[in-house]
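What follows is a single chain, given as structure tokens, in the form predicted on its own.
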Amino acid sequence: MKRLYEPDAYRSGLLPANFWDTTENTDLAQITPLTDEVTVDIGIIGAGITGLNAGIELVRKGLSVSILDASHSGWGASGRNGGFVCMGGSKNSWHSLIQKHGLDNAKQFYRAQIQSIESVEENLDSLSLKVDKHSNGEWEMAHDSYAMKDLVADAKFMQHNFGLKSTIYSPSALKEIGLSSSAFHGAVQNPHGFAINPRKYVNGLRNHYLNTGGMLFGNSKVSTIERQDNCYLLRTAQGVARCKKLIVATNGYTADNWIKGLSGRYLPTVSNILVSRRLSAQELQQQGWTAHEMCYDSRRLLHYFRLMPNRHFLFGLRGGTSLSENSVKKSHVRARHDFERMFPAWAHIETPWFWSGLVCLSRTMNMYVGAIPDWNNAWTGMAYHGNGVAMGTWTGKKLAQLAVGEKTKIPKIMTTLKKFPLHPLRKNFIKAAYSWYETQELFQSIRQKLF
């Protein structure tokens, strides 16, 4: 299989430095590989948030389902993310979405994002999942005064066009509620969203899926997909799954030459997370950060962070186009540097956990939900642009509806999956973009100091 990243990025098994795996047991000895031939109505590749939600819906509708995963449920982005259940699915601004697609289509996309958050909440309630839920919406923190002006303008724009009522906070107001850092020049709170432990969420979905009759095979990497007698044959090292219909839910971990209709149409990029040891009440007070809100800053290469209910602090950052050992070490150094700069009272605090994973972008910078190009009875959902907890949940349910022929509304903005130009070289686009973003940030920093 042709991969865009180094072999370490796709190695199966637990990540030793992934904090989430210390909070919930994942017994690899209990994973059952596919060693025979099974025949089902629908086959799903990928046992993450998207695949499991699709499987749950299909089993509920009375179909036989088999999910195959190269490792174990939640091994990829679903078990490595920051646990932000929030609006997302695009890297385009709402201004540009309206300009390109029109206000009505933008409103459909907006409603889908709200519904995606509600979809997670419905799962938590209906399946009685305990996932350490916390945070009152999401908070975008202005990294300089110019960014704060933009956030205020954007908040007014969103209320006028979408009815989104945000709350604006000055630095002093942030300090009063326990979100104090000299790195921020104010914030805007979006009331929609909350934070969770993604490992507990994935394990809860998996357990419900299995308990209701779904089949799940781990350590079962699908090496080839063949079409035979109006069926798909999903071949692994030891077995075959025969299915009438197919859902591919591998997102940024998809092999590039594996499915022709997806090749060159997605771009994985790196996200990194570190987690601190448990902080004392005194240490929280010293920094002035005591609130359990999920936050991100206004940079293009953003940071995302939150104090969790167990008093561990999570700090993530975008950036990186390699997952080689040396590149991961450099990302770790950068993450630690930024953590100390933004939260200087915690410069002495140990951060024992650090891991990396792949998020997925598309050429249009919008997510995709729909048919796999040039294939019959095959669908995929991908390119969540770093917001896959909510949108993956919503997408899994939509893919199930598409697979059984139900009428369902997919916003037009989500229905295009174009190839990248010169797609074998597309990782270079990210490198160039990151360099440009860093140059812009340096210029803005200089302007802030001078003016």
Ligand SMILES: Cc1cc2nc3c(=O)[nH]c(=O)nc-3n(C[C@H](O)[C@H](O)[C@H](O)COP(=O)(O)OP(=O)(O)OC[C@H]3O[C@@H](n4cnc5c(N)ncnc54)[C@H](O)[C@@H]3O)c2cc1C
The other form holds:
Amino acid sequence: MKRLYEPDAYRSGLLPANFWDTTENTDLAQITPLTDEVTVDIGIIGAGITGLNAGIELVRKGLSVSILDASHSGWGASGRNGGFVCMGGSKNSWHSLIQKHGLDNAKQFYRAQIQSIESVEENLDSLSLKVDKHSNGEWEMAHDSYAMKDLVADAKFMQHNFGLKSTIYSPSALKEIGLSSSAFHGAVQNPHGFAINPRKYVNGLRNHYLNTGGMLFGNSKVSTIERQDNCYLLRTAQGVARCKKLIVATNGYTADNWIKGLSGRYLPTVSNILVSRRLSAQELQQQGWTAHEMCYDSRRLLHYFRLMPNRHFLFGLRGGTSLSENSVKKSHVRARHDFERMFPAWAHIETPWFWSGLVCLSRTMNMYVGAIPDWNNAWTGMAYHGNGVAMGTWTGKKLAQLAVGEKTKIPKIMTTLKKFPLHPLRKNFIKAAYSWYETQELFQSIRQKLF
Ligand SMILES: Cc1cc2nc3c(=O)[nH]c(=O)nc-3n(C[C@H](O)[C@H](O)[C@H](O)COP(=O)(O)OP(=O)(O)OC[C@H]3O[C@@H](n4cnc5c(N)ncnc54)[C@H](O)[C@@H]3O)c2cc1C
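For comparison with the form predicted on its own, would you give the structure of this protein in the form predicted in complex with the named molecule?
Everything in the complex follows now, all chains and molecules, and the chain you saw is the first one.
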């Protein structure tokens, strides 16, 4: 299998230093590999948020379903993310989406993003999942005064075009509500979204799927997919799953030479998370950060952070195109440096947990939901651009509807999955883009200091 990252990025089993492992037990001994031949209506590859939501929906519709995962449910991005249930699925600005696709198509995409948050909420309610939910919407923090002006202009633009009613906060207003850091020049609060413990969410989905009759096989990497008598044969080291229809839910962990229709059409990049030890009430006061709102900053390679209900602080950092031991170490140093810069009162606080994982981009910089190019009865949902907790939930449900032939609307913006030009080199291009963003930020911070 041709992979875009170093072998360590795909090694199955528990991740070292992942904070979520301390909150939920993943018993590797309980994972059953596929050792035989099974025949089902629908085979799903990937037991993350997308695959599990598709599986739950299909079992509910009365179909027989088998999910195969190379490691275990939630091993991919779904069980190691920041738990932001938020709008997303694109790296394009709303301005450019409207310009390129028109306001009506942009509105459909916007509605889908709101629905995606609602679909997580529905899951939590209907499956009675306890996931440490908190935060009233999502807060975008301006990293400099120029960014603050842009945020205010964007908020007006969003209200005008989509009716999004956000609230603007000055630095002093932020201080009053317990979101204080001299790193921020104000913020805009989008009322949509909330935060969760993602591992609890995935485990809850998995349990429901299994309890309602779904089949799940871990340690079952699908090495080849063959067509035979109008069926797909999903071959693993020890077994084979035969299915009439197929859903591929492998997102950033997809191998590049595995499914011809997907090859060269997606681009995994790295996101990293640092988690602090439990902070005391006094330590929270010292920084002036006592609120449990989920936040991200306005940088292109953004930071995302939130004080969790258990008073551990989660601090995430996007960017990176390597998961070699050395690169992970560098990202760790950078995350720690940025954490200390943005939260100086906590510069002495230990951050014992740090881990990385793959998010997925596409050439159009929009997510994809639909058929796998050139294959019949096979679908995929991917390239959530780092926001797949809500969007993966929504997409999983949509993939299930597509697989049973139900009429369902997918916004046009999500229906293109183009090949990257010179796709074998695409990781180098994103690396160059990241370096360019870093240089831009350096100039911006000089400008901020000088003027
Ligand atoms: C560090 C980090 C932080 C993030 N934070 C957030 C956040 O706060 N909010 C948000 O919305 N999104 C966040 N994301 C993104 C989000 O987690 C993902 O978009 C989402 O989880 C994707 O879910 P998925 O089910 O499509 O794929 P994944 O969860 O990645 O699952 C793919 C699965 O496919 C399996 N697989 C791959 N190949 C094979 C094969 N050949 N055979 C069998 N199985 C295979 C893998 O083992 C894996 O379990 C973050 C991601 C990372 C890495």
